[in-house]
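Only one chain is shown below, in structure tokens, and it's the form predicted on its own.
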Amino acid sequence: MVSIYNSIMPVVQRLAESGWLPESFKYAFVFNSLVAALVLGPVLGGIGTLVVTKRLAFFSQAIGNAALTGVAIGIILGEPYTSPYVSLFSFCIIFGMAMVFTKNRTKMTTDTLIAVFLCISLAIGACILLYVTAKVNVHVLDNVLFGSILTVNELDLNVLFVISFICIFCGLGFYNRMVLSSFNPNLARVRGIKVIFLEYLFILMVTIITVASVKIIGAILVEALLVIPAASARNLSRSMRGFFFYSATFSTLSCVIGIVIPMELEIPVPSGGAIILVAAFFFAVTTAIRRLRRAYPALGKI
């Protein structure tokens, strides 16, 4: 993957210098961000369909906040503040697995449990945040919260490639069983599907792809890219296949457009915010299309 990356980048830079591509593409950090967007978009879009189906929209928000706490812990333990991946992944995975473990052994509803763990994570983060900001520039935390294309490097891309491969491999292998266990867990159990195992696996997938997305989209906004493209896709889709395809498409386009437009127009906005605004635009358009289809049934055949 690294060799492919290194062979493609000079070609893109030459096309940008000759005018065939936007001039900003000649910069390595822009190319890094676009590669991340093209990898991240389809994965988040595909996983987002299951997040919406399972009604776990706020779980990704909880993981995003846990990621901020994980970064703070990593800084305290002496990890590089630009990539504290050991503490980041460790804390978030423990956080997600603990939540599922508690859910399966209590009668609490999912939303209540997510709220409890979210508050715990925020409390831990608040307790150590003051110490962390005294050690590093506070703007580093802004990049974690809202994302920044300027901070994406080859290490981040390598982590993203590995995590995306794991999610794609698991997703393609278990997607249909995950969908069935979401709609009808009892029927899934009758058919011999290991519902509890799939639940842990899915939470693990959401957790690791959320953590891998923090530098591009930001800890606060990563939930939106899991949910909004899937919600837009639901406005248009008539089948699970269409649902998946539209969601992946909207997510990828949101990532690419949200990175390119601010660069070309020289608008100083966080990449995460721009990406989510583009996703929100797609949601508004697809919502309008859905309303038109209901008002004029003949349009539903188009």
Second form
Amino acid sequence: MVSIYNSIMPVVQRLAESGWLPESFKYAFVFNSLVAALVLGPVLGGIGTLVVTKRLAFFSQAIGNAALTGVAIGIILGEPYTSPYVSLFSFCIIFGMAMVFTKNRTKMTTDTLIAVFLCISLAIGACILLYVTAKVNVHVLDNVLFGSILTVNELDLNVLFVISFICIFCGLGFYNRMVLSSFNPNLARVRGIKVIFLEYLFILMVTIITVASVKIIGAILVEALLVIPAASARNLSRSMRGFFFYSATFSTLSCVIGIVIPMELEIPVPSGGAIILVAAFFFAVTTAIRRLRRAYPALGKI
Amino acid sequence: MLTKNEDPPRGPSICFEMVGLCLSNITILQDVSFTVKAGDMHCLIGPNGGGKTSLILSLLGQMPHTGRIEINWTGGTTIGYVPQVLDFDRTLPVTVNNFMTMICQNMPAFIRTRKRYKDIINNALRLVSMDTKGERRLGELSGGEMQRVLFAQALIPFPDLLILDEPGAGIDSVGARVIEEIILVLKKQKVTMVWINHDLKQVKQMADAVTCIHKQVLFSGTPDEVLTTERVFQAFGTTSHGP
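Take the protein just shown as the form predicted on its own and give its structure as the form predicted in complex with the partner chain.
Shown next: the complete complex, the earlier chain at its head.
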């Protein structure tokens, strides 16, 4: 992967210098962020269809909030504030697993349980942040909360590649079984599906891809990219094929456009915010198309 | 798909011995003992909340029950299960074919249905008269159509033991007839069936044996022997589930 990256980068830089690509593409950080966008987009869009199908949108928000706490813990423990991955992954995975563990052992509804965990995570984060502000400028955390393409380095890309590979491998291998488990766990069990194992695996997938997305999209906003493209795709599609591929496409386009447009137009906004606004634009357009199709059924055949 | 196969029965016999189930200190089942003969169509009846579904889940190994449930397989060991409902967002773009594909193969349904499964799926849907509705979204199906799809999935692969959790609930007359016809075919093939059924008329006509469950076994035997008016009144009290 690294060799592919090293061989493509000079080509892109030459194309940018010769005017075939926008001038900004010659900068390494722009290239890094676009590579991240092209990898993250399809993965988040694809996993998003599962998040929407399993009605776990709120869960990914909780993981996003846990990521903030994970960063704070990392800084306290002396990790570099630009990439405190050990603390981030450790805290978020423990957080996610604890949530599923508790869910499987209580009769609490999922939304109540997630809300409880979300608040606990925020409370821990708020307490630790007080100590963090003594160590680093608290505005550094803006990058974690809302994403910043300026801070995406090779380590981030490598983390992203590995995590994306794991998610694609698990996602493709278990997609059908994960959907069936959510439709009717008893039926899934009769068919030999390990429902509880897949529940943990799915939560693990959402958790690690959320952490890997923190640098470019931001902890608070990752959830949106897991939900909005899938919701937009649902507006247009009539089968799972359309649902998945529209979602992956909308997600990728949102990431790329959200990075390129503010840069080219020199609009000083965080990359995460711009990406989500583009995704929201797709949602608005697809919702309008859906309403038009309902009003004029003949349009549905187009 | 369905092949003629006379004796011996392809389905197993099932022996429930002193089965008990207690969840959160509430007794759901207590000392439930009865036998399902190999190749029989055995109906479970009883008032709502009486523990029928819990007994079926215990049979499927999905409940922490006490006592013993022994399945004596005679041939294959394939279990088909028809659940009551699917719990999903009705606006989801999942078609009947997508759902059936998810049942059959590991490759994600959004990529494609493998060729070898297409015929199997079409055959199963044809049996329940749903083959023309394969591209319908699950959320657009009526209750009866959904039940037929759930029935179709239980036929892949062809079961030796079929467990039905109230497939007749909310079904339309066409769907009920279609399901009755398939059940008769399965009966001829001596597939063992355990069927939770509230339609006592249907139980009388079709079942080889019937067991009434209300925490315990209230009565068990052939429909002609045990489905007397007094016993039915005793089981259902003044509820509307009359024969």
